[in-house]
Structures are given as C-alpha cells and as structure tokens.
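Read the single chain below, which is given as structure tokens and is the form predicted alone.
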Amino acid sequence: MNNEDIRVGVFVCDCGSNIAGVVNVPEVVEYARGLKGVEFADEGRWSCSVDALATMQESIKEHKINRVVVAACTPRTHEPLFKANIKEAGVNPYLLEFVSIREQVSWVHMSEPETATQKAKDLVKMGIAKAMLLEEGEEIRLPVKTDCMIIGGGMAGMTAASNVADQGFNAYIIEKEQRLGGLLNGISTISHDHDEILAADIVKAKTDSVESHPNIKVFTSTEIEAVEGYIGNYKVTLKANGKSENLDISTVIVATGMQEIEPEQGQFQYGSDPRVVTQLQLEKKLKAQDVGDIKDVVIINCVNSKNATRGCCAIGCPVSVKNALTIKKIKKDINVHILYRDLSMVKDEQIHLQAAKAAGIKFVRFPDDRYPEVIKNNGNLMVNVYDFLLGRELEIPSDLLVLTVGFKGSDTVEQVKGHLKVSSNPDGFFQEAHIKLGPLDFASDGISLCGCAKNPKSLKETCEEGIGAAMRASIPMKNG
C-alpha cells in the first residue's frame, strides 16, 4: 500500500481525569490532526466504554480508516479490547498501534503538565509513524488436544490433576520423589478452623483419589529429560530407573513446591548443636510424637527472612503458633516461648493465637535491629533477647531451639526453567505473567503455575491455586 492510500485514525483517551488531569488532551488531538497520514483524530472520555467503542467503529467506517492509533492506558490491559473492536469495524487487528500516555506520561509527570503534554505529542507522533509501517497479520490457529502434564505431585499438583481429570481430560503427574504428597509428607498437622488435622490423613485421602482416577497417570521417581514444542504440541521425554518414555502433551501445569532455606552453619548454634532445629525438622519430631525429655522450647521467628534480601515468608507466624500448640498438647508442662518481630496472622488464624496464649505459650517481641543471641552456658543453651514491650533483656533457657526460616523454590527450578523457557526470582520461585492480570499463567501460552512453586502459602491457598491452574489449562483444551 502506498503512503497516499494510508488513512490513520487517532483516538486519544481522557481516561476520566487519569490522563486529562495532567495532559492537555484537546491540544494533543489537534496536534495529531496536522500530522502526515492522519485522516481523523478524536478525543474520548472513556475510550474503552461500550458507547465509545461503538463511536470508534462508526468513525473508522465513515472516514475509511485503515490504520488505528489509540493513545490511552497500558496496552497490557486494553489492547485486546481495541483489537477486537477495530476488527468488527473491518480493519485488520494487527493494524492497531497502542500508545501508553497514562503509565508513561500522566502518571510519571503528574506535576509537569506542560512536559507531559509535549511528551504525549511525541509518543503519538511516533505511534502514527509506526502505524503507517504496519502490515496485516493473521493469527495462527493450533489444534490443542486433551493431555495435560503436571510437574510436581504435592497438594497443588494433585489438586490440579484431579480438576483437569474430572473434566474428562488426561492428566499426567510427574513427581521426582518416590511418593506423592510433597512437603506435606514431612508435616505433622494442619490447622483447620478450631482444630488440627493430621497431614498424613490429608495426603492419603488425596493420593488414593488421584491414583484411582481413570484419567490420571502418575509417574513417581521420574525426571523430565527434555521438553520441546509449544501449546498443543509439546513433546516430553521422561526418565525413570534408567528408562525413557515419551509423552505428547497439550498443556503444562508447574507445581514444583518449595523448600526451607537452611540456616548458615553456626547461626544461632545451628549445625553445631543438635538441639537447634528448623520448623520442618521439628515437624518430623512432632509427627513421631517425640519431643524427648525437654522442659523449655524457644522458637525464633523471621530467621533469614523479612530482611533486605527477602520479604516475609508469609506462613512462618501461623506455623510457629501451630507447632507451639502441638508441643503443649504432647506435653502440657513444657515451657514454650515464641520470639517475634511482629505477628502476621490473618483473621482466621487469630483463633489459634488466642488458643496459644490460653495454653500458656509466652510471646516475646524483639526489635528489628536486635535479634536474639544464643549462647552456651555449662552445656546449656541460653537465649538472650531484648523484650521490646517490657523494655529489658531476658535470658531464657532452651532445651530445644526452633528456627522459623524462610523458603525458596524447589531444587528442580533451574531444570524446569530450561525446559519450559520460563523465569524465576532470586529465591527460585517461578514468576507469573502478571501479579494481577495473569497470576496463574506464564508468559508462554499453555503453561500454568500454582502452589508454593510461586511463593510460600497455606494448604488452603495451595489447593485453591491448584484448582485455578487447572481451569486455566482447561480453557484451550476445552476450545480445542
């Protein structure tokens, strides 16, 4: 198409006062009208509204527009809407150019209206120049069958597999360990409402359900050797016991879980004294109902978390309270102290906090910059902590010292990243496409994410995300 045949339509949005409160939109529209190739320019208060979209279609048809520039908010949220709209008006959706004058202009130049207006003009001018070079495109339609691979056989993976399979699709669970259950296999109890449920019972019920489902096939002690292809056409090579097996997969769900960040050697006497353990190591003792002949237990929260390196681990506080209560149930006369910086407990968890206080568990708050110190006195562990509320130093004896540490992604993260071409953060947790717009999706189509592979979370949240990821993976399989 010659430049003489190109007819650009420019639509600049006020976005209420989001844009118009800073940018002189009428001035930008008038500027656009005078640029080469522009046949029509218009201002809209809410360009994404139903009425505005209908008006846009009428203008495109009336002025025989064959290139469209929309200057509004982020294309990440609204580009698909405008693509669909100009397609209905008879213009190829790939002949749309989106210019972000909210995030890139009005929001970053709130106190500089003149600068913002000039920048908006410049961006619109560039958008028009690019629009004139656009060529028609077509979307490729790929067949998607009904086979979904779930990487990880913990509660998130099993929940996702069950929900995929219940819709009549085929689910393949790939688990590197010898049995399903993930992190829950090493946990004693799970807090639920006013009571606690044995984690082993939860795992058994879910495992039995998964293994007996006709649409689910489980691969344990299995690793992924290679993944090639794209949505609807993944070729997966599995390796187990020295033998390889190939699968044809349409969609993928990543549910690889997490693991504790082990404290440094010598930190709070960890590694040099067997009486110093992490919460997961304590869980094994509690699962066996074996706390030994102890009188004093001290729990230190926020070890290697909620600092300059990483944020709050999200589950440390409720876990410390839960395990403290379990210790008191096993042996009522044990003294338990929880040392904390602040307690992050949601509404439902307040029940357990009140129960802990009623059971005689002592809570000691220490300042952010004055962590407790652990010393040995004649072979006995002593914890020195400054009580923020009392305003004085305390010395607490400890027969068992429990460290509530942060978490990181599974040690398979790097391998999975390489196979699927996805990204993770420095702690090895996978990165979703968008925290609000795509919380269970990766940037690549056909790959979903759930559970503690994304960040630490409770069992309830883990299972809910497993259901959500199954729904995301099911959409292309349902549509075919």
Contents of the next structure:
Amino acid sequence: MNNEDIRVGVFVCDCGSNIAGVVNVPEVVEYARGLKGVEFADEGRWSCSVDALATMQESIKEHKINRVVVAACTPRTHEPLFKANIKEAGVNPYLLEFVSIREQVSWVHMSEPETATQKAKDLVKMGIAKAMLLEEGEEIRLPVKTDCMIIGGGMAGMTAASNVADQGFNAYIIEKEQRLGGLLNGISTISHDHDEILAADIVKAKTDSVESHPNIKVFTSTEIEAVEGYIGNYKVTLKANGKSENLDISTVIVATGMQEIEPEQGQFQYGSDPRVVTQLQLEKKLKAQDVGDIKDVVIINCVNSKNATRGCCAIGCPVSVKNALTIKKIKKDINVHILYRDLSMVKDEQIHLQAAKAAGIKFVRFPDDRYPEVIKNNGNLMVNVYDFLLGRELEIPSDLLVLTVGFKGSDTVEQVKGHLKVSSNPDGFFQEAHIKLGPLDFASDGISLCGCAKNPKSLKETCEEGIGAAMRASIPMKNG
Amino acid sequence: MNDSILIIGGGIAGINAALNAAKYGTKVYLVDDTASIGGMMARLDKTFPTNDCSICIEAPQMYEVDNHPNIETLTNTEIRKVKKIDGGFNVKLVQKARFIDPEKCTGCGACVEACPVSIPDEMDGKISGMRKLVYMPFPQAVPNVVVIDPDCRYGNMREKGACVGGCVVDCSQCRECPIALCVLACQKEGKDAVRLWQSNKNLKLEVKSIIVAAGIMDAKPPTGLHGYDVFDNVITYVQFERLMNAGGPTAGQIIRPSDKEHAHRIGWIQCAGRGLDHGVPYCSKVCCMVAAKQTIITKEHDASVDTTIYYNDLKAYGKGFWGFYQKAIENGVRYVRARPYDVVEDPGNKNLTIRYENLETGELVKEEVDLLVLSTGLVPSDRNKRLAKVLKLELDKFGYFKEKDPLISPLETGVDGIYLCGGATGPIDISESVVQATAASMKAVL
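And the form predicted together with its partner chain, for comparison with the form predicted alone?
What follows is the whole complex; the chain from before opens it.
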C-alpha cells in the first residue's frame, strides 16, 4: 500500500474526567485533524463503552479508515478490546496504534493542564506517524504436545508431576540425586494441626504414587546437558551414567529446591565444635530419634539473616519452634532455649508457639544489633545473650547449639538458567514473571516455577505451588 | 455430565482461579456478592514490595475476566442453596437487583452526576468518602455498570432530596418514572437503562466443582482501642490505605478526619489489639509490609512528614520484603520496638499523645502525633459462617474454612469437589492468593 492510500482515524478518549479533567481533549482532536494522513478524528467520553465502540466501527467504515489511532487510558488493559473492535470493522488488528494519554499524561501531569495538552498532542502525532508505518500482521498457532519435563524431584516437582500426569499428559521428572524426595528426605517431622507427622511417611506416599503412575517417568541420578527450542518444541538432552538420552518436551516446570547456607567456620563455634549444628543437621538427629545424652539445647535464630546482604529466611521461626517441641518430646527434661529477634507466628503456628511455651521452652529475645556470643569454657559451650525484655545479660549452658540459618538456591541454578534462559536473584532463587500476579511463571512462555526454587516456604505452600505450576504448564498442553 | 465450575468470590484469588480454569477450557461462573469483581485488592493503593499501583495491575485481569468467552460473571449475587448431586452440585443463587439494565448501561455516569443525594460511602465513611445513591463501585469496576441504592427506591431517601418530583408511590408499583433525575439523565443520553422496578432474580446452576474464594477482612478495632471510635484522628490501616489512594475519597491527600488538614506526624501501631479479648490472636503476616509501604508512600507524597512505626515483632517473610523494610528505614521511617499502653487526645487541636514502653530500653515514653493508624490485622470474612452452612463445610477455630488435610491434600475440603483458595484459608498476601487460586483451579477442572 503506498502512502496516498493510508487513511488514519484518530479516536481520543476523555476517560470521563480522567483525561478530560486535565487534557484539553477537543484541542487535541482538532490538532490531530490537521495532521497529514488523518482522515477522521473524534472525541469520545468513554471510547471503550459499548455504544462508543459501535460508533467507532461505523466511522471506520464510513470514512474507509485503514489505520486506527486510539488515544486513551493504557494498552495494558484496553488494547485487546480496541484490536477486537477494529477487526470487527474489517481492519487488521495490527493496524491499531494505542497512545496512552491517561497513564503517561493526565495522571502524571495533573497539575499542569497546558503542558499536559501539549504532550498529549505530541504523543498523538507520534502515534499517527507510527500508525502510517504499520503493516498487517497474522497470528500463527504452534502445536503444543503433552510432554512436560519437571526439573527436580522434591515435593514440589513430584506434586507438579502427579497433577500433570493425572490429566493424561506425560510427566518426566529429572532428579540429580539417586532418589526422589529432595529436601524433605533430610527432615524429621512436619507440623500438622496440633501434632507432627513424619516427613518420611509423606515422602514415601508421594514417591510411591509418582513411581507407580503410568504417565510419569522418573530419571534419577540424571542431569540436563542441553535444552534447545521453545514452548511446544524443546529438545532436551539428559545425561546419566555417562550416557545421553534425548527427549521431546512441550513444557517445563522448574522445581530445583533450595539448600541451607552453611555458617562461616568458627561462627558460634560452628565447625570447630561438633555440638554446634544447623537446623537441617539437627533434623537428621531428630529423624534418628537420637539427640545424644544432652541436657541443654540452645537454638539461635536469624543466623546470617536479616542483615545488610540477606533477608528473612522465611521459615526459621516455625521450624525452630517445631524442632524445640520435638526435642522436648524425645526427652521432657531437656532445657530448650530459643534465642530470637522477631517471632511472628501466623494462624496455626501461633498454636504451636503456645504449645512450646506450655512445654517449658524458653524464649529469649536479643537485640537486632547484639547477637549472642558462644564461648567455650573448660570444654563447655556457654551462650551469652542480652535479653532485652529482661534488660540483662544471660549465660545459658549448651550441649547442643542449633543455628537457624538461611537458604539459597540449588547448585544447579546457574546451569538451569543457562539452559532455559531465565534469571535468578543473588541468593540463587529464580525470578518469577511478576512478583504478585505471575508467581508461578517465568517471563518466557512454556516454563513455570514452583517450590523452594523460588524462595523458602513451608511444605504446604510448596505443594500448593506444585499443583499451581502443573496448571500453568497444562493450559498450553490442553489447548494443543 | 456438566463440565462447568463455580467460583465464589471475585477478588484476586477468584479472578485468577477463573482465568486459569477458563484458559484451560472450562466454563466458569464467577460469583461475587458485591456490585463489582476486584475484592480487597481493588481498594488498595499500592502493593508491596514493588509499590505497583494495585488497581492498575488488577484491572487488566478483571477486564480479561469480563471478556473471556468461558467466564460468566455474576455480580450482586449470593449463593443460597447448594445440593450435592451425582458428579457435582446443584446451586441456587439470587441476583440482587441493581435497578439497572446491564445491557443498556455504558457506565457513562450521567445518572451519577444527576443524582442530588450524597451519603457516606460504606468503605470510606470515616475518612469522609461520599457516594451518590446511584453510583459506580469504583472507576474500573467490572462490570462497568452503575448500581442504585435500594433505599432510594423505597423512598427512604426522600427527606435527603431524592425523588424531587414528590412521588409517593414505591418504585416497585410503577413501571415508568417520569420524574427521577437518574431516569431522565439516562434517557437524555439515549440509553434508558434505569429499571427502578427491577426485582431480584433467582438463578440455578449445575456445576461439577466449586472453588471458595470468599476472601478475608481487615479486623475492625474494638471501640476504645488506642482511642479508636473515641478520638477523631485514630484510623485503621485500611482507612489509611484509602486516604493515600489517588482513587480514594481524598484523591490521595493524607488529611486527618478532625480538621481535614494534612497530617505531618503520623504513627502506626502494629499488632493493634493482638492477643486481646476482641483482638486477632495470631500474626496476620501482611501488616508489617503494609505499614512499610504506607510510610514509604507517605514520604513520597511529602518527605517532611514524620513517620513512626511502633512495633513488636517484624514479619518480613517474602521475597524482597526485607529489602523493602530497609528501604523504609533509608527513607527516614522510624521503627520503635514499643508496647503502647495509652493514647490521649488533646481536646483543643485533636492531636494524640501515645504513651508506650520502649522495649529495648525499658523507658516509658510520650510522643505526640497528628494521625494515628492502627494495624489491626486480618480476620475471617463475615460471610464465612453463612457460606459454610450453605456449602456444609467446616470452619477452623479462628473462623477460616478448614482444609481436609493441609499437608496431604492442600486446598481440599471435607466435601469432595469443593476447594479453597485465598483469604478464605487464612491470612495471605496477593501472590500467595494467586498461587492457591491457580492450584485450586487445577483441582476444580479435573
């Protein structure tokens, strides 16, 4: 089409008073009318209203308009509507140019109506110029088959796989370790209503159902060598025992989990004294129901968390309370102290906190900038802590010192980032598409995210994310 | 077998459950008992920790709901009866009259302009929010259709200047109203959408599963708590959110109720009422970040405003939350670990003096503020009891819907085919609501 045939229609919206309250809309319309290529320009009180849309269609037909400029609120919410509308009027939807004179003009220049009007004119002029260069577009449809690869065989990955497979789709779990279960394999119990249940039971039930599912194929001790392609058409190369295997994959779910950040050597005597352990190391002891012959347990929360470089570990408060209670259950007369900065227990966690207090577990609050000190005296570990609620220094003996440390992403994060071209934050947690409204998606279509690979969370939340990620991956597979 | 699903509640959880199920290919009925979908998120100004404008990110999803061929949105509609049948549920609903023909109304607002009566808004009353008797719930409402206060129709508002023609007949007796200003204004626009004689409509649905996304509420402080309901300038954190919202009753001006003057010293009391007889017994998990956000935005409006957060425990559990708290401190927000025990008002200037114990030093301190905000936490929606009865679901000891087994089968309830998500399950933030909604939709479509 050459330039003489281009006939631009300009529709400027008042958005009630949202735009017209600041911008002199009639002036903008008049200005647009005078510009080259413009065949028709009009003002609408609410251009998105049903009657205005009908009028727009009539104008398009009447004036043989073949390029449409809408100057209104924002393309994020309203572009699809106007695209559909001009399509109904017989114009290719890609011949629409949307100019945002609400978000970019009236809302940000509320107190300067004159310059706002000038800016609106400039934006409309630019929109018209761009519209004249637009070419027709076609939407293509790519087939998406029903093969979903889940990276990580922990609870998030297994839950996602079950939900994918239950729809009749194929799920392939890729696990780098020898067995499924992930982080939960190393955990003793999970708080549950007013009680605890064995983590091993949860893992076993889930692993059994996954391994016996006809639509799930599990690859353990397997790593991903290469991923190429895009949604509906990923070529994946797996590596196991020195052998390679190829998979054709339609969608991907990332569920690579997290790991504890080890304390620095010597910090709180960690590394130099075997009685100083992290929460996950304690879990191992609890799992074996063997904490040794001990009398005094001290738990220090927020170790290397909530400082200049790292935030809240997200699960330390309930975990410390749960493990303290478990220790008390193993042996009632063990003294347990939890040293904390903040203790905020949501809903049922509050019940566990009350149970902990009732069981005689002592809570000591230390100031943000004054962490406890651990000293060795005649072979005994002593914890010196300033209890700021009491306003004095306490000296607490300890023959088991537990450090509640923070978490970081799995060691495979860098590799996965390279394969899938996705991003992560400095702690190795993957970056979701939108922190509020796209929590299970990556920016690229066809790849979803769940569980502790995103950030630390409880088992319940992990499973919810697994189910949700399955839904996100299933939508394109269901639609083909 | 019927393949459609019902979602109860059109907040951010219900919206996301609906969109996911609809995109999956399932027919969705999205029911909300208010005049627009959007829920609590539509009332908020910004979202933590990115300070995205709340309605600006929610509106596109609301709009997508409105336009999705697989979603039928039923606003102003209540669930009355649910019967379990083979393979699903029979549901009886009542769509309350909004006294407008939704097919004809374009949301132009001519009737709202014409209406002579303003009354205090349910949402924003305390902070002088007003609405007309015919009104749009909020500018981005979906559906974009006004609603008429039933009180208007029964003539209860005549004393305030409604129905200026002096008609004495109840609108339900008459099918033409030549005098109501809203009717005339609508006719003048060539639409004739006002239907003052409209009655409630009974609806019946057959669905295979149900998602309860009935939401959560901010806790209302008991009278007298830190001076609430006694002193003019003590408001809740949700009222403050409305104050700083450009779409709120003061167009974003942070002014205090007593004299409509800008507040220059603002205090936030966190965990207000926590653990007291009528207070919230647990940590509601969002209020710390809400307060951080509110102080940051307040400082953006006017950096010279003094902002102090009186708190005990800090909850900064999510991604980017700790950094957000640090940003608040960098912006000059003062955090004081405090146990407030008393608030007194200066009867002259209506300023408030907080007396508190500084937990770190043990000192008793007095401080004066112009405006005091109570972060009262989140409590179960007042719909839960009725809804639980209708759906034959159990509530937990706090009043949230009970999951059958939170660990083994999260979001499932005691009734097969009914699932939960969002604030119906307990205190929750937006992204967690979206996660649960996506998960619940997975369960519901299968």
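Numbering follows the first chain given and starts at 1. Keep in mind that this is a model prediction, so the values were computed, not measured. In this text, rigid core is short for the largest set of C-alphas that superpose within 1.5 Å between two forms.
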### Query
Can you give the rotation, in whole degrees, of the smaller rigid part against the larger between the two forms?
11
### Message
Relative to the superposed core, report the C-alpha shift of residue 13 between the two forms in angstrom.
### Response
6.9
### Task
On a rigid core superposition, how far has the CA of residue 22 moved between the two forms, in Å, if you could check?
8.1
